[in-house]
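A single chain, nothing else alongside it, follows as structure tokens in the form predicted alone.
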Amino acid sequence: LVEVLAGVVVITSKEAVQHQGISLTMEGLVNLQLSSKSVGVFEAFYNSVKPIQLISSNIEVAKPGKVPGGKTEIPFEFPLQAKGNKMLYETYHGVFVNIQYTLRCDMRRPLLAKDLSKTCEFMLHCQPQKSKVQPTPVDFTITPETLQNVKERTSLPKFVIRGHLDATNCVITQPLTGELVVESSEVAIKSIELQLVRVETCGCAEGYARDATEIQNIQIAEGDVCHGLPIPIYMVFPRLFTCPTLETTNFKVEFEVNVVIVLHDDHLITENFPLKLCRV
């Protein structure tokens, strides 16, 4: 089954315009970009981050000639068919990773008149899983002992924190939900907070460059919360900047959340639950 992106061609002018042609043309790319630690650290690198080139094509919706004055449509149609043996991929924005699809036309003119071109871009949802997803929900505990990372757990103030989150598994459409309760803290909290985090990894068999970058942050809860209350966990994943978790031999889009607790004296306690996401 494959899907066409169709629409007309506009062209409004107030008289009729003499043209060489009017052409459209599709492409879909993911550009690839390496962090500035990541330079320099494999020549290799260079061959691997060329733009990846999805799917290219090109029809010409007018043979030269003339457009009359007014409001001309002109009706196209693609066939969203990818190149050779390549997948098409879901549109995101990324900081080191870019899935994107445009569209271009071009109307060429006679010798003194400037050629006119406008570019759109236009979204693309990969086709939705027809298996069921499983919810993995997660239960956490956050207390001193259960802390990675830390230098000296005896300066810690003592606090325990459980929750849950409802789903790790998640439909990207709908909401990672979940709940939070401060069982006890010596020392006042000053916010709680999600942060959503995007991991792209660019690389080829030579090595890779990993890099994780906040995509959203999301405060659930300011100041020295009521010990013993549920806070519930909401957060939605926003369209261009999460896209179903992706791996490829080049790349990597992968998801995770960050349950952040502050403290009044400015101590950051982290949990880090990695998210697979899926279109169904």
Given for the second form:
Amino acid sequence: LVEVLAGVVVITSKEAVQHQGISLTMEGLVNLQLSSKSVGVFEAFYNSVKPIQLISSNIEVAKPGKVPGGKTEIPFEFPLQAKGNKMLYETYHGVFVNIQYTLRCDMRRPLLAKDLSKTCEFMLHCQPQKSKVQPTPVDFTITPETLQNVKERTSLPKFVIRGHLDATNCVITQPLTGELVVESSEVAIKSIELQLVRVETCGCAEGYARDATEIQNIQIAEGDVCHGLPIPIYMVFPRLFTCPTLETTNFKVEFEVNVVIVLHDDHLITENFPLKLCRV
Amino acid sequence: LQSVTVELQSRFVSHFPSHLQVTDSRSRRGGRKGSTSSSSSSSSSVAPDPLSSMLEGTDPLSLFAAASELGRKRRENEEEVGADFEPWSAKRGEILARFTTTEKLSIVRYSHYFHPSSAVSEKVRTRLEELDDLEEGSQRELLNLSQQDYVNRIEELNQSLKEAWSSDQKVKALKIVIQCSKLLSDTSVIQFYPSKFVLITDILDTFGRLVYERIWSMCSDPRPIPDSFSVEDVNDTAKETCLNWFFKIASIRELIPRLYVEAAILKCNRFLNKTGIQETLPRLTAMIRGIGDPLVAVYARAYLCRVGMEVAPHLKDSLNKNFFDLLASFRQIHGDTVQNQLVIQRVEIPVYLTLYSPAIHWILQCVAYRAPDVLLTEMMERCKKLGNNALLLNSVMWAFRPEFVAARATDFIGMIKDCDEAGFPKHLLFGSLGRSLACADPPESERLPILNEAWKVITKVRSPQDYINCAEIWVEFTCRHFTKREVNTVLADIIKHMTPDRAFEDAYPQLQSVMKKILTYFHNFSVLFSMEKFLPFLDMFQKDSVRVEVCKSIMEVFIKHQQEPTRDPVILNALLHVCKTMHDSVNALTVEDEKRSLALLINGFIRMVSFGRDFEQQLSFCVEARATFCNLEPVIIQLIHTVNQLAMETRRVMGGSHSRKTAAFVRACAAYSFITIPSLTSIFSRLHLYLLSGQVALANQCLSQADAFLKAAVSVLPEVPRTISVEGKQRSSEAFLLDFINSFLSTLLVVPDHPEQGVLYLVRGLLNMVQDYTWEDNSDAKVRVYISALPLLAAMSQESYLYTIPKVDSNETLYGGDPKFVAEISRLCETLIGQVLDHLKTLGREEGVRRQGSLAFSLFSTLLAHGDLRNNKLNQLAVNLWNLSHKNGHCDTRTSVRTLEHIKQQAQQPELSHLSDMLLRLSLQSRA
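Switching conditions: you have the form predicted alone, so give me the form predicted together with the partner chain.
Now the complete complex, all chains and molecules, led by this one.
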């Protein structure tokens, strides 16, 4: 079962146009870029990994000739067939990984007239997976004792924050949900935020680079919230910037969420949860 | 070949319907149009669709359809908000007026600069990132704004929102809204917060409406969708646009803007799915828990409840949930964070707590709307558990049904007593309770204890302003259920509180309201004035304008409700005092309307005064009243009428024949009128009153008085101006004067001649005056008077007069048909006729033939009716007049025909047979 990309080329012109052929090119590319953090500025500049072509095809929609004046519509269809043993991945725009599908229309024209070209991106969504996702609730408790990377544990104010995420394997079209209770805190709370992070890993001959960058930050509590009262955790996954968790031989796209608690004395407490996104 | 465009329309199995129009870059700068953004809608401009724009207006058909739709829906769903729900619009003005500040405010402004992405590398830039711009972008803080500046700034934002929207900059519009809602997280200058909330939620409402209407209009193609549309009616583009809005809002970083903006477009969930609203409301409700500042949180709840009530009033659960969450986080108010803030801002706890009232009132009002008693009881119990929190208690009393509160009034009083004195002021609590009790009655047995308990607290309130605000409310309850004794006590207390330092000066509206309430419940004025403290209370209104206002309201009630005339000295004294106050407010600057309305009220009072058979007392009342109300002419006129009526009443009682004592009394009445009338400025009032009083004097056999009145009337005649002002317009006085003279003439028949004056002294006097009066040029008025005098003279020459006054001998008896008297009359008639004929002659010469004809005809009619036509000369004159009147063909043929028929009929009678001869000589001029 192969899906098709179908549509029409619309040519609008006042008078008849002479041309030397109109063609359509469809291309799917994965662009990988190594971050400067992993390999250094210059290497990053040169060493951006060769793009991976997922799909590519070209058809001629019109032989050289004339297009009459007015509006002309030429229908077309492309089978979405991956190249060789490649797979089609969902459209994704990240920092170091970009998966993009484009369609370009070229009209070659005789001498003295510039060729016309138009490009547009089209979106690809994976076929939903048949299997049902079992929710995997995660409970968490954050206290000074549970923290890692602390220099002076004694200087930390006392606090107990409990909560749970309803699931860490999330359906991409459904929000991330859960609850959080500030049970006690010596120092007033300034803000509680959910930080959605993408973790992109690019592998190449020299090794691999793994980078985590923020996609979005959603504040769920502002100010000194009422202790003991559950605060909802709720975040919608942004379109385009998230895709189902992806793991290939050359690169990986993963997601994580951080629960960030900012105290009034500007202490920053972060609890990290890896997520697995999928489309159902 | 400049404008070749290539367009790609891809139909691909995806959730992103993309319709891309790509234009040759030479012909048009692409801007965002050419971007590959998946969001298909919000940036694409849709040309205004005439159909949909018409629908937003007042297309009668769709309005009708919508109306019937609404009707159907209402029948289906009983839960819609009815008229008994006090709308937000009623509250907002009150809040804005109440929560003001003189402190300096600041506002954070974000520059509206944003760049359209054109470079290829930025192609993927989405609105999402633009939103980030807003948050991180350049911002500057404007400090030291006065409240008015601040309000203006917000209004500017509102305007720029509308501008951005109408110029299709939807993203900018969203930015502005986010910026506005961010202001709501700022609690500096906390006293102003409620007003700020009102101003900013106005903007949010505007935004919500714009988005909804926009999406709605997208569905209206090709056919408008009904108001009660279902998800199936919504097309994909509209759904996609709507979804986009929700995605954008979901990515707003900060909690408070995200919450408010999503709440603002809550209604748009209808486009996406059936259950959207009922899923979103609880989620947003829970989200508010994340707001740490209790004041910010409570207002956010109020907004959510408000939007909820508008969009889905049947979803009660979220409302209740909001309230319970509020209770759960109530202790925050007394938390350290808040206390520290108050210390910094130097705001006291009672002031701070009142800031909560509008929001809690509103939440509770939503919760209590058509809620079963069980729920309300539960709510009350929950409040109690929080240690009888005064703030909540206050709102409960405000928002719950008055009946509910009234039935439990004693419980409430108990709870109020248990409240902590330091926090919320108790007089406010009693004020709220009083408000409920003013509309609903507590059980009868509890009423007195309630009043006692309440007043015990109220009377202890120190500040006069607080005191009167509360007392004013409780006056209603007191008046409704208790007697004058209790009301008197209350008034005494009010006087006691408001007199020191002239505190009443700042409380006139409240005091007026107290007065109004008393007057609503006490219509019996003898009871009212027997309250010792009523008049002292009245004395507190010392500002003239207010005082007169109050007096007027008293008089209005008196006139409306006093059924029987009264002589009760208490009422009379008090009301005379009240009326005198009103009268004394009249000065040179008083407008006519005001004078008229005051006079009307005073007249109403005078009419209600009756001393029964004690006529002398009544007269002396009128004497006193005349002295008191000398500046209001209508009142003086009324007094003269009253006195005349008094004289006639005396006559009636005496059966027409006066005793020595009553004769003296009626002469006194006449004297009263005689000396009062000259003080009037209106000449016609004077004339009519002279005539009327003359008639009354005559009827009471006061001949010399009657003579004096009539003589006075005659002597006033020359003063009548030629024009008078009627309802502000200048009119000729002629018609009024003729009317008066005719009526005067008919009175003269019964007036006997004065023994010391000549025959027909008054008639001659009148006619002389008429002769000398400067009539309008070209007017027949004088001659018309002469013609109307003829019937009088004819009647005087009869042996017995047509009408007489009992016990008054008219000229018929005086002269007994003396030939000399008759001859005198005849001479007078001849003179008059001569004058008329002279006048007729002058008319013939000029352009006055039409007037000549009409005058000739009226003289003919008079001669026919009153003259003895057996006299040949007169007969000939009549025939000549007839001919004259027909000479120029200006007479009305129908009248002529009817006159001839009348003469024919008269001629049948044997004593008038001579008329048939005359008839032969009267020819009817044919019109042709």
